[in-house]
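Next up: a single chain in structure tokens, the form predicted on its own.
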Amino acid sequence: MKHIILDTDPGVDDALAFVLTFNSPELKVEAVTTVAGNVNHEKGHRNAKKLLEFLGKTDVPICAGAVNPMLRKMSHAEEFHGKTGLGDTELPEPKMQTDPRSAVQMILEKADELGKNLTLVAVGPLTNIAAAILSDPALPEKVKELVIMGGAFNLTPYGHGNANAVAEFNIWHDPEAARIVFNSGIPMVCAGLDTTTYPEYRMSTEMFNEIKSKNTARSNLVVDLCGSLVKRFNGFSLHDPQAVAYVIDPTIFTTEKYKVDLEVHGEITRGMTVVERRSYRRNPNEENHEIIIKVDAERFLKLIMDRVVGE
């Protein structure tokens, strides 16, 4: 069993990642930590509570994190995720209480307690992870790894940006935090737009219609979360679930190892994840960023259907 902390900014695809996480017996969720990103922190934190209550997981600590990026003004993606952040979903107002520990306190406490048995899973901006590293520079050596949804690495034809031409939203939202994390030495696995937007790995309209036909509590949640986006984009990219799926079963994925740095100053390249591919510049000792470049589509989508949708 893998012990994880899920750091998140719910978020439609974050919500799918929640359902996948808590229906996977391979994972033991030590805590959920929230960060501003897809929506402001207040909305995202409330959404996380709603999802935990929907899933009957109110015993899992939920900790509040960063309400703003490190140096920049708060942005959001409500035009994609909806005003609440959960598409057309209407879940009851949550009753569970926020854990008194901050996101950073929880991350550091669990890293000290579990060490290499702890995997950090970050599917939002990396503000909380960066703050934890600044608070304890030894954190990268303590934990097993950090698995993120983030980046556009230009390693496949779909590895271009969505926040701008070259940057993925989570990285673009707080590039200074991302640069701290990418340069910290923490072992990283990155599910980026290279594969999350790859057509074969998305939720197709056919898959959505199959989900819709099931008419169960979980399938109806997926329909309410994704329905308008499936119609708008002719399918739905399973961004955050791909990162969680890697933690569950890495054999579904093919990765390549590179050194990655971040562009934080560029006027039109803010948040660009810059991959060192020049053979004469590559240093294996610096290459601790595993980038997902290929997914076994059949196994991945079956995992989504089995664990997120269920019977």
Contents of the next structure:
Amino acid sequence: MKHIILDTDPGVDDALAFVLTFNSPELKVEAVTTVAGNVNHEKGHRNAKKLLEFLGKTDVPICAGAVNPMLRKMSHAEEFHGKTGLGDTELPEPKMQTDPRSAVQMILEKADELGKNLTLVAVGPLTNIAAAILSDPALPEKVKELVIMGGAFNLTPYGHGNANAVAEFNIWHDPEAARIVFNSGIPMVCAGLDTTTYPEYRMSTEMFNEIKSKNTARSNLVVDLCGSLVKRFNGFSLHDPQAVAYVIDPTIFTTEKYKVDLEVHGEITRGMTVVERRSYRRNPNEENHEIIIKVDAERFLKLIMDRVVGE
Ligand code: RIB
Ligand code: CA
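Based on the form predicted on its own presented above, generate the structure block for the form predicted together with ligand RIB.
First the chain shown before, then all remaining chains and molecules of the complex.
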């Protein structure tokens, strides 16, 4: 059993990551913490509650987090996730209450309580994680690891950016937060665009049509979440589910360790995750960033079908 905190900016693919998370007996969700990203924090927090209620998980504490990036002005990705942030879904307005503890308070409390039994899973901008590290500089040594969906590492032909030519959205949205996190020494595993947009690891149109044919509550949620994006992009990139799948079963993935730093001053390179690959400059003691470079597509997509879609 892995104890996790899911830090999220729901978000269509975040929603799939929710369903995967809560249908995986290997994971115990200690809390959900929300952060501004795909949509503003109010919408994202409400979406997280809608998803917890849809999944019957209203016993899981949900904590409010950052409403803005650390320094940059707020931006969003509604052109992909829709005005609500959950595509074409029409989930009922949530009734569950927000936990009185902030996202940072919850992260620090659970880190003290669970220590190396706690895995942080961040599938949105890293603002909450950075704030927690600034609040308790010992956090990186306390927890087991931080698994993120984030970065574009140029380690596969698909490792370029999406928010700009070289940066992935979660990192681009709050590059200063990302720089704090990547330089904190926390053990990190990164599901970057290198593999989340890799064709063989995506939800294909054929896979989507198979899901649509099931006509169950969960399959119809997937259809409402992803349908318009599948049409626009000839399939759907399973960004956030890939990070959660790593926590569930790391053997599905191949990783390489590097030292990664962040570009925060660039005009056209804002949010670039810069990988040190010069052999004469590499130092294994500094390489605490594990980057996913390969995925067992069959096992990953089977996990999605079994746990996100179901029968
Ligand atoms: O670049 C993809 C990431 O940005 C995903 O986490 C998606 O939900 C958005 O937050
Ligand atoms: Ca996300």
